[in-house]
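There is one chain below, alone, in structure tokens, taken in the form predicted on its own.
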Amino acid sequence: MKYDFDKVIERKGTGSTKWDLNEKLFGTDDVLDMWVADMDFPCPEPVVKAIQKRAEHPIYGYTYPSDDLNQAVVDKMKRDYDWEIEKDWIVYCTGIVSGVYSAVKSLTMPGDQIVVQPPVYYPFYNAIRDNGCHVVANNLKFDGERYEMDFDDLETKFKPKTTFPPSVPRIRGLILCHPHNPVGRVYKEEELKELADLCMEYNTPIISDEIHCDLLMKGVEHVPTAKISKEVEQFTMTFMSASKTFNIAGIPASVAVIPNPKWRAKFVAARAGQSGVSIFGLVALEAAFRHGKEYQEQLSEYLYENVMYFKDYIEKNIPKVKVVDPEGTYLAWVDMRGLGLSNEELREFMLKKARLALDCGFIFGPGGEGFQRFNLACPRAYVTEALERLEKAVKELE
């Protein structure tokens, strides 16, 4: 069938944390909301027919992952990476941050490190720190144009430190994101094998958060990090989800692939008490792994023209913002670093002036600060009245 993107359906007032939290988070209703990454539009007619079916049996108990869901998350992978996985090594979880929680949680014991790269996706630091766990930032360099993982300074921070008494603490993981949120790169093979062999050679297991792996950019191809080798599969926790690219963050069910037998009895261990995944989760999750392609390659289309709209609009109209160019998610980093405001003026630039509710690079972690992160998984009319705001408030600025 042929989905209608461009048709605008009103949100408020069915409990969206996107639209009906505004003067609770912004002290204004008076915003157009482009933060929380949901989609302003509707969910896949298959995956509304399998939950609407299931709803009509009126006995709603314990459930558990069927063997025909298992194989549908079997099917995906080969299908969309062509990588090969066991039905053994599927663990279902509530969400993806509950699962970084969880394999954080397996891996450490308090006191230990935890490797993120910043500005990234901010749970991540909660997940680390909630566990008792200390924050080490490999900062991602950043020229102006595009980001690049810094390998010599994550090998430093890798080093055993050669002070007298060794220091206590060491690093027991990295997670990944991949593609990145919220700078929107899709690494390649041959980064992410740089970056395997390296937590390969310092004994640091990767936590590869690939949520957004179904949303790329045209051209751009997305290789899951356990893919890159048997040793990698070995060294990896996989984490993806159908919540982005089919819209169903409501009713949560993520994946987690891990494929190495002690690092899964040790998550399963951990996420004890958070196994329930609902039954209109995992009914979702297979509806939208197995029926969910047309919708897919019609949202990819949409999606694309959104950011290159946004994008070449700024470029002609907004010059002293800068898009960085996305590869992958529906996401767009915006350096506004050329307005001279610190965060808080930024922050405050864009909820009084602009009328925008966007999420402030600096949440993200080092490197974030002057950005504005904007989600255009909505209505063409949204960003185009998102834009006119942006160019409207800047031009008062000078």
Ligand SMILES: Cc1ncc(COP(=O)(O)O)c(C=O)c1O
Contents of the next structure:
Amino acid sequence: MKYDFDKVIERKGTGSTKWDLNEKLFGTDDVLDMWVADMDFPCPEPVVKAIQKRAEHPIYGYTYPSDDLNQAVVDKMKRDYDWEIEKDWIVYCTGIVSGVYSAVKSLTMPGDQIVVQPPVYYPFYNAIRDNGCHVVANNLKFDGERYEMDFDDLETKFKPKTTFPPSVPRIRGLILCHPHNPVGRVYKEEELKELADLCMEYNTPIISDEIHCDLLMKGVEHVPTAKISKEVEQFTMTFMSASKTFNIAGIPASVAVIPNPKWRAKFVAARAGQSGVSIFGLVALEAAFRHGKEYQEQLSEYLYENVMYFKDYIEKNIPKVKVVDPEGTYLAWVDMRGLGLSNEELREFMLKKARLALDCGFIFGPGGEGFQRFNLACPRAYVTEALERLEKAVKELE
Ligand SMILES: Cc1ncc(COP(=O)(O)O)c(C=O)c1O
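Can you swap the form predicted on its own for the form predicted together with this ligand?
Every chain and every other molecule in the complex is listed next, the one we just looked at coming first.
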């Protein structure tokens, strides 16, 4: 079928985190919401039908992930990434954030350290700190156009600080965001290999959050970190889900793929006491992975056009503002340092003058100051409205 992503669907009044919390979070309802990362599009028809069918059976008791679901996950990994995984490697989690919390817990003791690569998805910091650990920031390098991982800095962070008395290494893992939220990088195989080689040399497991793996700009390919080699596979915990691509974040279901049996056992132990995935999460995940390809292809096309339109418009009409070229995700990372505003001024400017509810760059940690993150997974009419509001507000600043 042909999906109509141009169609505007009212979400206010549905308990939407994005649309219904404006007064509480921003102090005003007079904003266009382009912040939290879900989409203003209906999810794929096969997912809706699968949920409806299951809902018709009136008993919603405890439910386990079926072997058919395991097979759907295995098949998707092979079909989309040519990655051959075994069913035993899969552990189902509710959301990916909850999975990342458990991964950190399983690898650390309080006081240990975990590396992140800021500016990065802010719940990673919470996952580390809430487990009593410390954040080690291996900041991405930015040359004004493009972000790269800083391997020299990473090696410095990994190296023991003293030889005598010998310092005890406390770095127990690295959380990789690939594709990267918010900067939009989709790392190439060579970069992943260099990262993995370093991590293995310093015995640092990789927690690879690949939630945005299906959301790719034209010509960009996603390589799962664990696919680099059999050795890296044993060294990586991979997190994927259907929630971003198929817009089902409200019925959370995600997969951790952990080939290393020891780490998998520790991960499962770290999840003790947590509830399983809901019936509808399981059903939606299976339908999305099995039958979501047609939707995914049309969605990718639409998102690509949205991103290009957004970028071109800004280049032509708001030259003080610069969009970082995304390779993946539906998030635009926009450099607003040219406006000369402090973090707080920029936040106020966006809310009060441009009337846009966005994610402020500084919440993503070092390197995010002066940036704003726009969620472009919305009908084009919203993108146009946002651009016009932004252009007018910037002109009034001059
Ligand atoms: C990198 C990344 N990881 C995890 C999540 C959230 O995942 P979940 O809702 O499955 O916890 C997001 C949502 O924006 C994200 O961007």
